[in-house]
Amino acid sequence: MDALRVLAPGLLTSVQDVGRPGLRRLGVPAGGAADPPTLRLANLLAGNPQGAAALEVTHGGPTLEVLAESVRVALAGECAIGIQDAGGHRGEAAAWSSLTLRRGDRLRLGRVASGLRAYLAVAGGIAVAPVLGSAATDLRGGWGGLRGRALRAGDLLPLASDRPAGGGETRLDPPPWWTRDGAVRAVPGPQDGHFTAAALELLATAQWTVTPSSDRTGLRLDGPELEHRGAAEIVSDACLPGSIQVPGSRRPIVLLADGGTTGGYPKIATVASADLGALGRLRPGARLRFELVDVATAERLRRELEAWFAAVARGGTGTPS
């Protein structure tokens, strides 16, 4: 079996796509990549397409060998990258740009140096077995991915058989919307009738900062409370990635993509759908501000996010906001 095989699995490395998008009403969350569209560039980087498995590398990248006559793989997100060929020759390589590898070589993922999380892809995916329509790994569930969990030294990453030759290297400069330092843009609602009009204003004025317990599932955030008009729990009801809650502490929690499908805090405010990765995208201690649109402007910078990569599909670039 062509295969790279896991030597150091570096801080939480986990095997993720798209996820599972469809199945929330059977209480089965989308789960996938925390920063879809870094993993979409990913892909394309290696010649995928953008919705393939690939690794998830959250801090701290893995050590991998190859157990292949030749792989292509392809880094999207700012990290070191060290090669060490069979013949115990070292180098580095550049992030948002693909490389052949032969079997032997290893490669090495530094600190994650700018944001929490990079992507490696590999021309033809990761080939674990689908759990619902998808390779994604659910940390907090045990399944999906490669048994459930993040990887340990000594797992075998299954690859697949068809997969594209090597060379033809593609090379990519971060996109505009990666490095972008704005406000991150959300639509109030679905619940913002159980806030103050003084809470909602603090949302978009307040700098806010990334905790230590924040994970794949949200973000919590520390800065002034945000007062509740009445209770803090409603009758529980659906719930997005995106989803602004706010509990009976007063600071927001940010649903990321392992998020419930379901919860009993009032939502003041819902993040745009293309401002999702740039929460992914956070490590704890960073600041964010909330900039508050209408469902008119978030569809537009979700269409202008995907007309981007169409353009780049396409071998061109476009500039969303």
Second form
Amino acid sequence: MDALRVLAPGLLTSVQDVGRPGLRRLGVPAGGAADPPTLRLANLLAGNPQGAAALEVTHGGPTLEVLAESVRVALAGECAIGIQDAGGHRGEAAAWSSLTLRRGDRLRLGRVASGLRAYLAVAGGIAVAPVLGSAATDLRGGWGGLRGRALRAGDLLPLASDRPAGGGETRLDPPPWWTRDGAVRAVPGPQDGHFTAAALELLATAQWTVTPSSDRTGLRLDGPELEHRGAAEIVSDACLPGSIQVPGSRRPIVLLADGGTTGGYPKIATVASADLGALGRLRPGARLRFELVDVATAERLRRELEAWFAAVARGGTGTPS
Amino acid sequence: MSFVPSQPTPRFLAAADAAVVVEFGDAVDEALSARVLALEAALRRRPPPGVVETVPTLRSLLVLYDVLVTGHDALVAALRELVSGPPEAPGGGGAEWSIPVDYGGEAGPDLEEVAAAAGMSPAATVAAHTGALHRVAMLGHLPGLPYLTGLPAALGLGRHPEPRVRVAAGSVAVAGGLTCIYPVAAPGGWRIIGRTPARLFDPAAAPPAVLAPGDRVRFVAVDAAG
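Okay, that one was the form predicted alone. Can I see the form predicted in complex with the partner chain too?
What follows is the whole complex; the chain from before opens it.
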């Protein structure tokens, strides 16, 4: 059943979940949310499994009209939410919480005030047909999500179930991993040996700026030049979200969810998986620093993040509103 | 710094907390690719705990792991043991495919240039390409795009200095000692010698990619008009 009608799509809104793992050996990136923990939290707030399909909103939000009798939605991310009911009454809702909308209500997501992306989950999940095992939109491949593309005005979003939302609403404070604004942690390698010692030192000490040519494929960074010790190309090797490639321009490119599975540029370092969400929150013009850590530290950070999610999932999602 | 093409003992490198890279060398080389695929086959037969995905490339195997099940040190220890065991034949079936190619003309605009650089006639170049047994070393860059080793050394012309803005889907191209096939239209700098009508990737099919690492490929010359 169609639950929501898209009245205005926002700048770039797409259906995303936690992606399609297992296909990298066929050249298919996992894709999925550019900020995975925030998508997972939106789903928890909506009462969904953490990996369910939700809307990834970039820069500014869509305006949606409720077609079902009752729909519970939840928003994770710093984004203003305006509500207008069928009678024309206006109100506002809070991010990091769920709310239940009725038929004819209009939900307008404003500008993303902090970070770059926000996630709107719908109770029951968005019921687009999975492609290669996932509802994630692959914008380059043109598959998954809603016809393999970003939302457009007039689109109808199908809902997995038409059960009216029951129970109370949920609400959380912005999570500690979201509000943390320190350096992005990264582990040297796998090709740190292809760079001078000065380049590694610069990577960890310089202030980097995210350029406007960044997207879901990767962040292109402006800053000092990182010098290769030998050639700026290698025989192609596997890449991952978080891989920091340095091509002949000597300016780093950090791969994100849609980044290619292999590449011919040496990778000076790899961002800790716990900090991939922080990368997805960086907008063009944002500054960032890297902090080099060892593998054991990166593993501990990831385990701490998963422990945080397990605690939230166990204990419900905070205080009733 | 320089690398020998195929290191007797591979290096175990970290991609943060997500993956271990087993690097066998830094060259385009059939023997090296065979070692990568043999390790992947061994891993698939006896997967160490926590391994979630493997990605073979021309010279290395990326092994992704679940940090809640295992860790870098434990995984490297398990991989060391697999590498030091008796060599295994590449697994995954290693299917053999015949791929029809319309060589030269509009379908293969760079055939004459590749032939000239090799000091051969276009017909002899096609014969060399169809006579060779090619192996899928890896898929990457685009979904379903195969990198094939086995290109006769004479056809070793490098990439175009300036990549084409659009290479047609199905284009069969050579560069850097390899053959590739573009599964979809994309920009590309390889030398295009022909085109196949074979569809190499379909997200609705199972499996979505026709070719898999370890498969063998023979190209068969066909006349598109015939």
